[in-house]
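Just the one chain here, the form predicted alone, laid out as structure tokens.
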Amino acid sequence: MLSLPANWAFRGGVRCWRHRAVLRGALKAPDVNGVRRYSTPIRGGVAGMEDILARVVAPLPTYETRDKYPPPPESNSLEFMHFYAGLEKEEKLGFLTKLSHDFGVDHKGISELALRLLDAQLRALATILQVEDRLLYGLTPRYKQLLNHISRVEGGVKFLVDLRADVLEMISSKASETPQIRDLNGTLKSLLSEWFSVGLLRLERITWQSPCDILQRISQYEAVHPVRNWTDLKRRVGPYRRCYAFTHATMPGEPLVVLHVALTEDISDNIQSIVREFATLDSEEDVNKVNAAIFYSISSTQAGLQGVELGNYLIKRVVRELQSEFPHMAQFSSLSPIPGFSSWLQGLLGQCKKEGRGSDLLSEQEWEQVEQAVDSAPGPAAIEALRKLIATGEWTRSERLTRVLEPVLMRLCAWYLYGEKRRDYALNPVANFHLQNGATMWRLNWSADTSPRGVANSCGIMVNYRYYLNETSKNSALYLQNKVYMYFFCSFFYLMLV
């Protein structure tokens, strides 16, 4: 009998040699309506480009046979699938260029348009109505209907996902900013949006019985907290904790966004006792310890869905699921990360130093203390002490280290938290996500995450954000609409004025 692990490599490349004799099958099939089918993609540059953009992409119908003309043949979508699939990075640099900027809006008949558009304002209703209707629809880069056909071949969703990720990679890499790739995305985005909706995504739980494969996907998109072996896998969706993927229909077997829960009596303070604790893993659950719900993981697991609202609905739904399944329970709360606060911190503190305003972080009894604990200097040389060992992680293993930086991180973690701002938002990512599902910063956890990568993001330290369910709607249009949130006054505002 095969092994879990081999079980699983077995399976995948079955699934993948199925996979590839099905697309060499199609990909070498007779020409389709006179289209030529490739083997193997164009190799020709720009010409080779020009050449299958202007057969695959094509015209934009006008106003009045819009509902009229004829789809294209869906060899179209194939070709232009396998040609971008063979493509090197740089050449689908300069393939989605000239994909956005040849094939986007007809810029000058928009123009007209919007000048027929000022004639029309004295005219009739009607009159008015159809020429923005004209105009609307002119706005409709030619390419997005290539988008739309190729969404209904099998596997197209999928690469319309991977294919607004590269468009992603490109923008945030600066390797290309134009206004044409940023409508691309966009109009990539809002399609997107709309084929993953809330209506159309499927709750599943997954438990140790589950297909070995979505298993396998669960650990290796696990973002928060590595799993470490199958073991740990196992413990995760065993007795006392619960895993939630939303996954649609367009791509069986692939979690889009997936939710870990732990069970507990009391909200929890830290990561060690929900991951690495093994006691129960075979034990019964009893109903009468479950009193509490925390979300101590969500993982999004397709970067072409960035920016989609798919991890709130999540929560939500698996509220409503728990609630089900527990009535009695009526605690809800996330134990989070603060990525980004330790790197935040060592910032601050080179700044502090080359302008010599240490005071503003620490009071004069504070540096004493630290300047005791690592033998410096008072002054510049504290500062960089106490930024290297921020940047290294060392003070974590003196106590006296330990003791005295306590006070001081939490203070500034609850300032960082709360204060830092990004156009008046939360700037941490995490807090921002929480906060517009509307929940409430509740507690600030001391030594909540001691592996290496938590004190590397975040000294330790977490978060947890309390979901008042009859408070969530109003918190999160108080955030929303006015940049205004809810922290818990014991464990936010004192810390901040310690």
Ligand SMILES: CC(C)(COP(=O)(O)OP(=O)(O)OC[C@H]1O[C@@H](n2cnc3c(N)ncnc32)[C@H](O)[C@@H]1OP(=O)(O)O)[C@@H](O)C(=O)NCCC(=O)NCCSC(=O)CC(=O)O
Second form
Amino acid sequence: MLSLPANWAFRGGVRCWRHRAVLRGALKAPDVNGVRRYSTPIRGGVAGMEDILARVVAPLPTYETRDKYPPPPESNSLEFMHFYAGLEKEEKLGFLTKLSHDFGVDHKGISELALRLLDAQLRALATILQVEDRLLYGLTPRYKQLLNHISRVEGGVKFLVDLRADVLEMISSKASETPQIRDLNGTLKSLLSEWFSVGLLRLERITWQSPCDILQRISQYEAVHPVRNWTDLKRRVGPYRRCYAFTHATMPGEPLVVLHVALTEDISDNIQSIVREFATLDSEEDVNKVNAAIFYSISSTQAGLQGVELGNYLIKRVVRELQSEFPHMAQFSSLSPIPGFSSWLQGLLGQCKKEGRGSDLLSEQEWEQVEQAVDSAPGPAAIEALRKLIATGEWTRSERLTRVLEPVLMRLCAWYLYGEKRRDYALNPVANFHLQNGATMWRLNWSADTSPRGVANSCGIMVNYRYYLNETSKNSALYLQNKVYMYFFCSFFYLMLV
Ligand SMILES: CC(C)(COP(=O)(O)OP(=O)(O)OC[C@H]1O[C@@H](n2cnc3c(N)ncnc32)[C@H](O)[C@@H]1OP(=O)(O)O)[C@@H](O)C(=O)NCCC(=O)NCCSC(=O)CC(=O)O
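Take the protein just shown as the form predicted alone and give its structure as the form predicted together with the named molecule.
Starting with the chain above, the whole complex follows.
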């Protein structure tokens, strides 16, 4: 029995009183994602939650009647959606905990079926297969059929995407770490991965002629290089630029993942040349100037679709689109930020200061140059001075210090990207994304993002992840199965200096 905070029942009671009042027509129920109001009154508090769940989460049909059982009424789905939409954040935690705990897999039934499978091992293969199929069916959580039915009502898929976003937030914030909540996340992810498979996605090119609300969403969803104004946005969908999004029939007008591309002569080493400088040409007159496609921003817009790998699908699909538009194009690369490098470096400097050992980071000669450049005494004082300068970005104002720090920061950044791991994969999430896709860590670029954000996040350094099209499948398998990173030696020679 789930124990909820004592006041929950009261608050829930008040809320459910409001629901009841709404249902009697006393108040107009707000439509939720276009979901029509349900018609059955509900009791308040935990009892109200149990009442709702017991009523709308229908028991799994028996194995024998599983294909013949009539689907539950649509009102069950609507009632569940409306009830959930009316809950506060902490109430949703309680509700989803109860759903996942009490309406999941019948574990007792599974253990009985597992014993039957063991007993059947000496029987005919047909019998074994039949018992295995029963076991497989028995492993279906009771709530899964409700989720399937919800996906068929208007706004249902978007509701489930947002529901998974709530579940992911509960897991990442450690508000809930139960295995049942993880199971609920797994079930939602597998359903969403089916519904958002690449064959069901629609590739849309976004141009200045696209509907205003789409352009507005593209602008607000841009998570990597924020759009400053309409002029900036017009540039990003204008000449020598491409902007693509995947959309889905169940979520019309909602770009699910957005990719911004610059069409250039060579592989770009600087983001300001892409998002700051304005083109002098009004149209793409000289396509011979276009030899490379630079992916300079990719953003998933639906938190609930994390792990569905829409970004990977989109990059691969856009490459094909560009190859058909520019048959001679042979260079496909990202120009990616390196979020986390500066904070990682600050942590290292803090450790060095504590242990009074800076020699791991900089050579004696480099430290001497830094001490002269920052006019500091050697040892902890120099380390602290360097920490402050990097934290504020002040170091970029000193040519002398910049000259001293370039080889140091490039060397440390190469190691951060290549050597620092999380569960044997790249620690940096952007590196992990592109390496998962089969890209090669191709080139580190100094002073590639001189914006305050770029200097603060990664000391202004950016990286190209190069897509060698004939090698991405092999590279992806090597990375995912063997944790082997592909990097281009001569651009990452800094690694040899580590
Ligand atoms: C990068 C994404 C589009 C990937 O989304 P997908 O749906 O394709 O993939 P996914 O959700 O399965 O995640 C795949 C991997 O992306 C990596 N990843 C990268 N950035 C992440 C982020 N901010 N949050 C969560 N994961 C992130 C993770 O390591 C994850 O691996 P795992 O699941 O194993 O942990 C998205 O994560 C996102 O929108 N991130 C925020 C914006 C951003 O950082 N964009 C990339 C910047 S580089 C850039 O924009 C230029 C360019 O390179 O194009």
